[in-house]
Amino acid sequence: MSPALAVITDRTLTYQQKVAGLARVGESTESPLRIGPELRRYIDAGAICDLYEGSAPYRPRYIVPDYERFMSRGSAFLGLEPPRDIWEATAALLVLYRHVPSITTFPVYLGDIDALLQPFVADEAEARKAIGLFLLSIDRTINDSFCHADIGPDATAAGRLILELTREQKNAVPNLSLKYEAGRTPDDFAALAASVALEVAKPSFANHAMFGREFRDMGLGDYAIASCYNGLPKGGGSCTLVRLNLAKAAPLAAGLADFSSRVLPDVVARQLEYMDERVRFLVAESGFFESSFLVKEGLVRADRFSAMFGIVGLAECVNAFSGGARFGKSDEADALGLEIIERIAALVAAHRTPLLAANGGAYLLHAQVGIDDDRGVSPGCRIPIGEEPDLPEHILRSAPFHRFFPSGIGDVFAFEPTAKANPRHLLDIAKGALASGLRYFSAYAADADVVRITGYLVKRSEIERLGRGEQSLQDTTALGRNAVNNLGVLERRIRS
């Protein structure tokens, strides 16, 4: 059967995710792309994975609008006013997601939308109707747990109504990220987030004095988490996010020796000569910059798009080399997990590519979660399920690993069920990871029906529609099923 056929006949499918597959089935037959054997024999060998996008990249993988110059400007091009209401404000943004493309063809990043919101909250009453109905309306008409808000890091009535509401509905859509900063979010506000994510698994706690140092000593001003975890420049990008899974480039070496002094630096530069062409093809050829809406009114910038360099795999690839240390376990496991990285973070931040301008025409360090058909590969950095140390101990041998990703990485937590009668408790192990150097801190009850899968969000119930043959709105659903059944992710080590 063809690929095409495939996707018709398909009847867990619904009819705009036949639409979207049969999309990728086009896409994949042009391949524009310049790839010489060397770079083939990795990806053959699953070492450098493009994480489906396409052989001819036609628009950037992660776009991220300047929403306030939106809702400040209106859109000549969409025939919007700038919005003097809740009303038309949750209107117009519903509008503009509908015409922000991204690698899952739905938008990756719906702005900070308590502070974008929060200029049109006159009476509460009407304010949580609306917001009510747009995360209603989000969920259901934007079926892809990519989606991503932001919140934070002041306190805000948007902001408030947004927790009670998400906790109120426990829909998957939209992902949630609290930017947090000690001594700026108050401590009630973060409290009520973290209540929210034990019943949730949203917001997460993103560590906003290091993204906004970060990005500002990048020159990139202003920031975003988008899609799963991933810190972007606002008004700008990536892209592409091509990863090196370390997991099957370690078997390519004949012992350590031969991966630190050979086949780390190639596969390193392969992925790089990668990441290069399908820039150049996007920058040079695909129209993109030349012809967006988006960038003709300004809402992205040429110049504020980067491109992410991901690995995954770290866990396997250290426990290969190791002679039976494991990671997450050991002091000289993490040592070497170190020192891979740190390689790897030189050649990164050693290369440019003259075709983009934000970070100098350096990449982004990207700690990838996963794809559903990943066996035996842990997420970016992550200790693997089954093998996870006692919490402090956690978050002490992850937190070393975070400094070398501004574009993402993060841990993920599940905690019992009795954890909700105490959210504060939650809050302090929150503020203990971030001050520890963690960057990105999620939990969720272990009851929950929403869950994080790796950086995505799935209902158990979704997962359980599907298995039985039913079609599920979410197209992240069958994703969340394949990680469950080959990441184990359902089997995380419970906290207390």
The other form holds:
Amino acid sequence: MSPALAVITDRTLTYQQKVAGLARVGESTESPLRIGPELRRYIDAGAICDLYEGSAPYRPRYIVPDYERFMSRGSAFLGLEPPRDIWEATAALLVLYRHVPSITTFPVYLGDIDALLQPFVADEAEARKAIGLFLLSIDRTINDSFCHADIGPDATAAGRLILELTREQKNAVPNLSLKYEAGRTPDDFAALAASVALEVAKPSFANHAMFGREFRDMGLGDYAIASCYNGLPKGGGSCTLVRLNLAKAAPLAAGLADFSSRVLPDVVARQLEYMDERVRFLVAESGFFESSFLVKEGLVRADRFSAMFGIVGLAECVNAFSGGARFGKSDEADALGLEIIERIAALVAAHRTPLLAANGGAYLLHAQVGIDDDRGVSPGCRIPIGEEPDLPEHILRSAPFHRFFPSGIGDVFAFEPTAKANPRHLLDIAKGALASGLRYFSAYAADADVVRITGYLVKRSEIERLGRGEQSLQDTTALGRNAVNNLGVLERRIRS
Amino acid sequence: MIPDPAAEDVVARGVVAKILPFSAVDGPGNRAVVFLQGCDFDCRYCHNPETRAACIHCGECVPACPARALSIAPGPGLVSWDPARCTGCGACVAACRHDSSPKARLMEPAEVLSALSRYRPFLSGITVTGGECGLQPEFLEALLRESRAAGLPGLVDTNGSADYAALPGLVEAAEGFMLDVKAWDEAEHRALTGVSNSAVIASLRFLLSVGKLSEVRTVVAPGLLDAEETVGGVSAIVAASGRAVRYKLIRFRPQGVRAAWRDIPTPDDATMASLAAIARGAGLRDVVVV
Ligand code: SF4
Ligand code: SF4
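Output the structure of the form predicted in complex with its partner chain; the preceding block shows the form predicted on its own.
Next comes the full complex, and the chain you just saw is listed first.
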């Protein structure tokens, strides 16, 4: 069966999923990218992978609109005036979301929704109803879990309502981050967030001090958390994400010396070359930046777009060269892991593309969480599931890797359901983790229906529905099911 | 033999059974738990029997260790434990017939705190338990003081056998106490623990009177104990004190208990709910079932 006909006749796909699937089939009929034989070899070996981003990129992979600007000016293209009350505010955002493209066809960033809505919270009961419908609409119309909203670092009435409604509704979408900063985010607000996380696997805790400082230092100003846990410049985004699969690169070397002197620098150079080519086509040929109303109305700016250099499978790469010592357990293995990441970071930082102004044309490192058909490849720099050390040890061993990845890295921890009785326990651990250098901390209780797969959220009940051959509203349910089967994500060590 | 900690020198040292860096269930927030070795009760349902007695260095556990973490030192023949080799498998504790563990160590408060220092950003405080930590009052007080000075206030988890009214320094150094009241009926308490409950009830009254009781607990084991009477008796005293104290009702669970007691059933939700209703009916607001 042809790829198009396979999509058309698939009983488990909704209409929307078929439209998106057919768009991918259509895009794949064009191959305008220049891919040399050396790069092709790495792609064929699985060492370099564009994560099904498509053969002819016609929109940036991740778009992070400046929703504050939209709320204050409205949109001429959409014929919208600035909103004046909570109903107009939530409606305006829902309208705009429909027109924010991304790799998933759905928006990957919905805004710092507490700060966006707070000016319109007048009557609490009315705000609760409006925000409740807003969140419900998001879950039912943005049918993809790589859709992310941010709250914090300050506590607001809107933020509290969002957390309470998140707990009531128990939806997988949107993914949610609390930008947490010690000394700024109040304890009771953060404790509410922790208790909601134990029920619905969100929000995660993002290290606001760390992100804020780095984005300032890069001259990028305000940042947002989008998609899984991707730190990106607000009012911009990322043109592309290509990943280096270290687990697949390791076997291409004759040993550690060969890996570090020959394979690693070469594969990094080829990946940079591939990213340059994807950026070139998007910026110079696709016409996105000349035609999108988002650009014309200043909701995104070309000079605030970077691109993400992803890595995955560090643990397996380190283990391949460590003669029995295990990443996450042995100090020597962890030190080798750090050395590899430092090396990659230096090579990536030294490379500039003239096509992108953000961060001086240097790409941002990203610890990629994997794709659903990965097998035996651990996300980013994570310690493999099944080998996780005790919780304190796990956090302290993971923390040193986080500073290298401004565009995202995170660890996920599963807790005993009994932890719900003491959400301050989780808050203490999250605070300690961020204070120890963790960039992004996610938790869920082992009995929750909504679970964090790698970076995105899926309902177990929806996975079961798909298992019965029925359709699931969210396209990410299928990814979650495969990740459960291939990566054992439901086998994470449970912390008591 | 383990030297008498109090007689050693001016620095109070204590016999520490183990240190758990993170706990969700030993007080508010995330707390490190310090288990002291030795207990004066012999509860039939004890969940940590290996913390009851001092090690007599009989050496029987040494060959049981698959990791060769245990050895008998030449000379006085003391059993010693190498934490670097230990995998935490528990075989030594299972092999010990004396309710002890070769892993208990004589420590100074500063050593305990230095073992916890890397976890400092993650902790709300420490909880000292046992065994029965009230049996090493000098060490307990010193540990609480040093821990508080390091920014980690300490809760004391006790069976209430110590005469806390005679230990004002210790009481002052503690952030609060969590007290187990196992049985209200004197004969039942004796049958369960081997000793009278009069000291426990006195501790309950005293700690309430000085405002240092944070939590009182009762383990519910159907068929073994009359939980209704105990919950009723405790609730009446707590309610009369007017203090806001949490009452935690704990389901008996067979994990970790001695083999003979693993068949005692875990109480069902209805039993726990009716006990919680008794406590609430007496006027307690903060009643938790776990
Ligand atoms: S722990 Fe038990 S078995 Fe081992 S030496 Fe001490 S008393 Fe003997
Ligand atoms: S727990 Fe006991 S038996 Fe097991 S490795 Fe450690 S010392 Fe040896």
